[in-house]
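Next comes just one chain, in structure tokens: the form predicted on its own.
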Amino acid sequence: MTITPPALSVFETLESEVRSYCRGWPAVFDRAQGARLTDEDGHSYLDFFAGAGSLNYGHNNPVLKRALIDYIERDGITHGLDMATTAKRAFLETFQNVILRPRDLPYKVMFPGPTGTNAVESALKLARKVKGRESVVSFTNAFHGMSLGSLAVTGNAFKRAGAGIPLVHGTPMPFDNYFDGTVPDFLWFERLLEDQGSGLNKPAAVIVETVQGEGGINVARAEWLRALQELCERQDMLLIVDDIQMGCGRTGGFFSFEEAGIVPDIVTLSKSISGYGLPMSLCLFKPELDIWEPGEHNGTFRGNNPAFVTAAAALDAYWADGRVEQQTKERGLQVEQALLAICAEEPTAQFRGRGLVWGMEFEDPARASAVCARAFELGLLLETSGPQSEVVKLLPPLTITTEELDEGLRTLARCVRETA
């Protein structure tokens, strides 16, 4: 059955044009449980995007609501700034018992601000700080954040434009496969830094996604991570991995980097390291980096303990054992046959991607944009990345249920047939 859009009303005449999600989505969302969402009129919505990666264990997953229900009705602290607070200790102990120890990642914590953005600006300033140099290296269809530091290091013209101001210090480099193999890997970076007329001033730092969630789902090899690193290594660069989106499990371990086997200077994460949709973010580093002074990055919403409360929740309930992990790996095969058919039938398009995200890209980028609107009518949200929004992205829950997965994956299906 095919979904009519309401009036939206009091959303087009007082919220402001900036606002985007909801003109794909016209529909005013009431109420949401694992992997679906009921709008105001009772239609239900598979959901394939998962809050942009910050609800990998779905929405008001019931472990995690508990704890948090709990944590209220005995009036936990909810604003702590950066005190010491039994929720943030609970959280600490828990990320470096279930995810740092086994892991053996010796990192320090930072609770730098709510958003993933606030977590990129505490690693480059970090990074600056240490390594006393002002440029960092990011990459070709990169995206750290919409604040002015973040948006130095992020590759994407329209958002870029939207600061207003000349963004510097930040030089973009090719990723992975920029030239379809037919350059060697880092053959141009390193020219550059070791040519004393090239103009390069030496980086503090490179930042990196291992897969480029709003660049159009771009994977990096395993071998070009490893590569990174030993340049970092060789030219005394710091390596920082933005994870915000790919963490938490989304590409199948905890941390993308994992299947790489590096460890890089400093890490960032938000989005689902609440679990719940919560705003929190987290900035990783390595002992010897540690050399801020107390109060010298701030923020009013460090402290925010109810997501400390359902972060810790989440990792004692999925990242103990290595459950989430390995089914995260199965429902990535059972994505990755359904395109693998979509594609054979559809010749314009292809597919890549990693545990449960995944893209479909369209030579069309007209294509992508109209495959995502006859979703929603259908009750599947779907959302577009890429520099031209050419790709149909793929993030459902991570605990999504095989029948669920099956039922948004024919959904697509139907889709790319019914707007060829």
The other form holds:
Number of protein chains: 4
Amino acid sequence: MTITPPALSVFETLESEVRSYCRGWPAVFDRAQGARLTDEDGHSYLDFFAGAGSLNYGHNNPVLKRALIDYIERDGITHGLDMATTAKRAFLETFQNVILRPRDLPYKVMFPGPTGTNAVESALKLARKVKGRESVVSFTNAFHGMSLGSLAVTGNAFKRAGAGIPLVHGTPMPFDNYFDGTVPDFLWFERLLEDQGSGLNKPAAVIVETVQGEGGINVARAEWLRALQELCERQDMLLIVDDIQMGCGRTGGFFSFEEAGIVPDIVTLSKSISGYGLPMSLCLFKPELDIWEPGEHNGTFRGNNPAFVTAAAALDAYWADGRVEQQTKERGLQVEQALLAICAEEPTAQFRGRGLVWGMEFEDPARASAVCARAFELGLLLETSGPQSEVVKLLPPLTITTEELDEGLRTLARCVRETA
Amino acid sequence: MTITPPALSVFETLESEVRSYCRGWPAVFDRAQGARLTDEDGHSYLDFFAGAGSLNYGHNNPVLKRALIDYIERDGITHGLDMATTAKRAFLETFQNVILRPRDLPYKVMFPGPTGTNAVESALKLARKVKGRESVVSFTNAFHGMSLGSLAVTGNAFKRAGAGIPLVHGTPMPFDNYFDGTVPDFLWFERLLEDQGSGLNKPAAVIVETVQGEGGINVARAEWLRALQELCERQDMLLIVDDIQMGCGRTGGFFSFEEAGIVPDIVTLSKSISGYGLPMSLCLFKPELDIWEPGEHNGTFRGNNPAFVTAAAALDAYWADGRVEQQTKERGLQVEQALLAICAEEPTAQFRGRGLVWGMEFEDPARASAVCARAFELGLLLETSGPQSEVVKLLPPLTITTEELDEGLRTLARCVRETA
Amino acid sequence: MTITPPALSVFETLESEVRSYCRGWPAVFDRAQGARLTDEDGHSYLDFFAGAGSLNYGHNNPVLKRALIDYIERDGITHGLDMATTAKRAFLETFQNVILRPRDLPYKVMFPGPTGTNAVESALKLARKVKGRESVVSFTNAFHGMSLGSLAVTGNAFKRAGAGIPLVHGTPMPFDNYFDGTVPDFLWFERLLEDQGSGLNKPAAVIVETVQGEGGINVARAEWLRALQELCERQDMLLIVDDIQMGCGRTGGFFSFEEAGIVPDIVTLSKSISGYGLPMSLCLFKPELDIWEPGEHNGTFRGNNPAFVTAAAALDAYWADGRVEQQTKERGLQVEQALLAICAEEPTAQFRGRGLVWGMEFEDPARASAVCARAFELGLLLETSGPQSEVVKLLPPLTITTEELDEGLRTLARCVRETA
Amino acid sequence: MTITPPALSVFETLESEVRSYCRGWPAVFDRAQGARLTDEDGHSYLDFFAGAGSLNYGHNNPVLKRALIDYIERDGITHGLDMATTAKRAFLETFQNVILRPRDLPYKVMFPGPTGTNAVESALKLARKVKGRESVVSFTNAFHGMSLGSLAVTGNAFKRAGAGIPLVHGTPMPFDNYFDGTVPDFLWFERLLEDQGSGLNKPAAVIVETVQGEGGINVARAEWLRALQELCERQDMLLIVDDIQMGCGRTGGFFSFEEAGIVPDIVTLSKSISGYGLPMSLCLFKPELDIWEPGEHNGTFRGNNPAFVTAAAALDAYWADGRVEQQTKERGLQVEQALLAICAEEPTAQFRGRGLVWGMEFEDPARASAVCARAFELGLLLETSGPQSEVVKLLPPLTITTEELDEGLRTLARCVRETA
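Form predicted together with another copy of the chain structure, per the form predicted on its own context:
Okay, now the whole complex, with that chain kicking things off.
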């Protein structure tokens, strides 16, 4: 397939230079279904990016679409601030019954503004309020969002520089395996906490991703996460898991931390929580932390009711039993096999991942970009991540068929070969 | 009409204590159309709050609803990051043709995350980057959002305290009429800027609302806004108008600053820009300020395409000619007449406003809450604002009929009388 | 008298460009006595600067000199950290008997590092610790020192820029008469404190100079100071008077705030407290504020015992009775008369002052520098102050004779005439 | 010898609770000579603390005393701001001839306020100004001073808490041997600098002590210092050596970094630079860094001329040849032998040091305090350091005789035995 770059005039003349994905994927997309998008010229693309993890159930999933149209047709509340609505109640009950109760998770549910960064901002505020301390520890190559609170715990130097002010109150610690196993876990962090002369401001909380997506698909081991939870308990710090990209089944279980058997104090969810790509986010926390005053954090669109409708439908359709989790693990094995074969032929690459999130790291960062560029020409949407964009990131919808997955992986193999 | 408070069980047991509006309006809402909501018991409510200004065209506006359902039905892109899509192109072209070009406004358009606070965060980042300074001046009783960057330029002490860190890099200045006309405009601000010994960190920008909604419906005069623009030019500071609540026709013209004849350097829009209550926001700026690097600010849901569809439909339907603006001014006169009559009978109250945003301030703050509580019992949704919640805020949909408006205003009059 | 600029070689080649006074006074000084300095070429200079207020009793005052030499001769402790010494005890007892008790001042005494900025740092730390708040209010054109804590409450933009980090946690308010009496005192400050929506972080303390020396000899009225004290009490903020330059008798009474009849919560002293120009500083505070833990603030040279010796001698010699205060007021009248005459002839100048600190402000800042330059040529040491160095500052030793004072004032008059 | 605790009344009633050393040494000291102090009851104390390193040439050193008295007698300038004086010139020339030139050090000399923390503040300001970055890296258990700028790069949690504001813009890194050699030097630091996703704000400078005095006598190896210098060069960061306590011969050479063969970009000196315990400090830097504007940093007592006189005399008397350095090393060997013997008998203690600064660390921190308390009873002044005050610190005057040193070491041995 050959793609003719369309005239992007209004995007180039009117939209800000800040736009990014559209530069690597110079098409004007029009429709989408499942794992496929179609541009206005009728070209079809297989989606291995899934809205950066926002489309775990595929584009315009028919089950959710039906529920959404029904709701709109019947003039259900669209914009509800934080008013009680029947749609919100249905979501809350479903979330409790399908997600929280079976996992024995005691969380209260907060609806921040419907974006990931807003969920993180609310989590950080709450942790600081509960502990009465300003400092928060994050990890190397973390990504938590672009508003000032979230950006201060984000690692990327380029994004941090955009703040325009010195970002403070956050201290980075080495993520799992940062030194390839040569340094004991938490050696530095724990020593700083225990040494009264270390100069570390005692943190209110630690914020962590179980798998760092933007940071380069860095996978934390279950024992590392457990040790982190124990360290937090021992040192009176709250543990925040930012499950915005890795939650909602991306790694297998609904929450990415289930596998490790930990129960974070605070959890943020967004991206795929609405299931349909509609803006929505949640901040979950243990009941004893719920010391918010009414309205102490708010947001105009926190009651995005159409998203509640698709969210409840997605939970009902996909999480009432364990099929999705099982299928994600199987699809993950399929990816792993393919990457094993690709890397066997390509010694400058290595791969890692969990569930349906995988990364292929190239020694030469330019190679990763070249692979993605070639993939686009061949109708496959792939993106890079990592501090130098050196990692090709695989994030297909969880609902992708084995055939589609196989097709995409074969295209990837071809791209790797052709860019050698 | 008498409302029986419903059993709010799951809201009370599962949702965080942070919830607020639902406490003053103890109903479970189910459907809505135009200026009316219906709860699950079939009670009807007249909406004088309009989603805090997010529903300028009423709930589930039929014209927008049609466009939205058509788009969803045909599997248009739902979640598009910042990819080029046909829906985004249609919005951009419409925004340029219907809004920017007729007003001779040169702005570039940025899509931040789809909430107001995210638009403000991007505006502040850009201003700081352009000027290379950290400090931003805001005004007394300003409200710009709840993430850390926006919160630092927000006035409310209760909301600021929620930050959990000292909020810095912002300095408040007196808003128009803060001293009831006894002090010359900008006396203090200008003197601080000119005095090399004043201790003010030179600001990168000034952020202002033309009418402070959350701050108590404080209306800046056109000449004050013009003088502010001149001060910004003279002192090499960028002027940011936060038009999130007052833009999209709320005060008459599409932008609230049109009447003053000023052209801010940066403008933020959100709330009613999608027209249908869907999350969406824009940051507009003069082309010479567009020094963003690709991806220097981003957000997962910045390409909320269903919102682009309703936004374009709303612009086409309501802004291709000047009818809405004319009608808003007429409806505003209707409100003004009614408030004049109410305040003639109630000497402890005074009112102010512009277009279709009005406030009634009571000497006793408790009275404002009592009026809203009684209004709810009578089926009218009203909220307070102001630093002590001493102002009853009128924010009906722009599309409200004169009859509905009259009905609500009569109910308001009754509430004022009955709470005396 | 004509001065030949000496070869300043080692100063120019080895000392940093940061040096300043030596540029305006290009002589190499060798000896000094009372109000006169002598350079290495034998030229004599009359000192109207007095070490920026550090030499209230003149250079090498014979009474203090005797005590100092005796102490050194007998091998009294020179460096004592915060150990108890007989010299420190003598100072403490004298300070209590001569200064605190007769004025009924209840202060505890702290010895910070022996510089003014260190005293201010300790005052700010203590205020923040006591109140548990970060913010401190200072005034336009305040000067409190050059270390980061003090610099954040200092007004001068040039000096602030030297910090290299954004200075935060301080907010400037208008000093007395900042708007020439056109705005009621504390209108803005009080309104910000009372308005819960003002955006002002509630301050722990207010720091003020009764006469701003570096800021341009701005004299606060007694009623303004009293109103400030009342405002602090009403709003639960500590009142810190920085009496480093204006204390030790400069304005008449030992403390410059005595005349206003106020009792600040915290007072900083330095400059002339040792009397002999030796480094020493004190931080005084009400006993109930003394919540310091042992060693929570310290400093290597806080026990500069030779300074304790001269300090005690100075208090004994000059403050056991009211003669100095009386004499300072008389000398002040002499200055006032002379300035009145000078300004009668020079309409672009105006003057102000109290006790023996006076300023002459010129419309054209260059004129003030020209006056000082000419004065140096004529053997008179004068310096400028104010945000644009537009004020000629008169700060002669308190012990100056009427003849010397007259001589200097006549020279000043001549300089004003000759620079017209 | 038995000491009767004297009545400390005025210290207890008038002086602030912040006082500390006087609590451990409950005597009122009166006179001192060389390594001995005498209290008012005539008891004599051997000084192994030397004014925290401010009295390297002993108390009231007769050579310096003579020069000082002569200067005072002849009415030399006492207080000179930053005016050129004959005393300052003599110091500058001596410093250049005796210290800088023989060591081929190119430094410019700045006179900050005459305390260590002021020197550090000026060093940090300059580094930030030169590099245009806010962040500075310090090390675990560093001590740099108590004003806000210095405190932000100081490790001790108790002292940091005294700031009353969150201390930011500083990041601690592990000092040499922090992990007992199990982790490669600078592994974490270098990785953070190289990883664009690490979250570390790029530092303007690194500030380090070659031997951490307050931190517990932690001795950096020469190769570690060299590697640090190389890292700074490679990463475009300035290297600041804080030589306030370890400079002026404490470790052997005049500068403590000479042995490592490095040339820091900026050096701070204070404590023993005046030689006589008089307040004085210097900030030295490479000429190309001297971008200060005149007066951009200043301080009332930066021209403490009596200190210049004793400083020049000390340099002349002790540094014109290499005898002091040689002698310090010999005395250091004497200490090392004694500590070796003591620790051979006391397995819970270990020791470390360089030149004439040594520490004995006890497993049980209370033991270190007990040793010091017993030492005081026996007429020996000893202090603890380290994050838990677990290290007994030996800091005798460099001019101590072998007999005095032996006496003190025997007393120390006795104290260790008697507190077992």
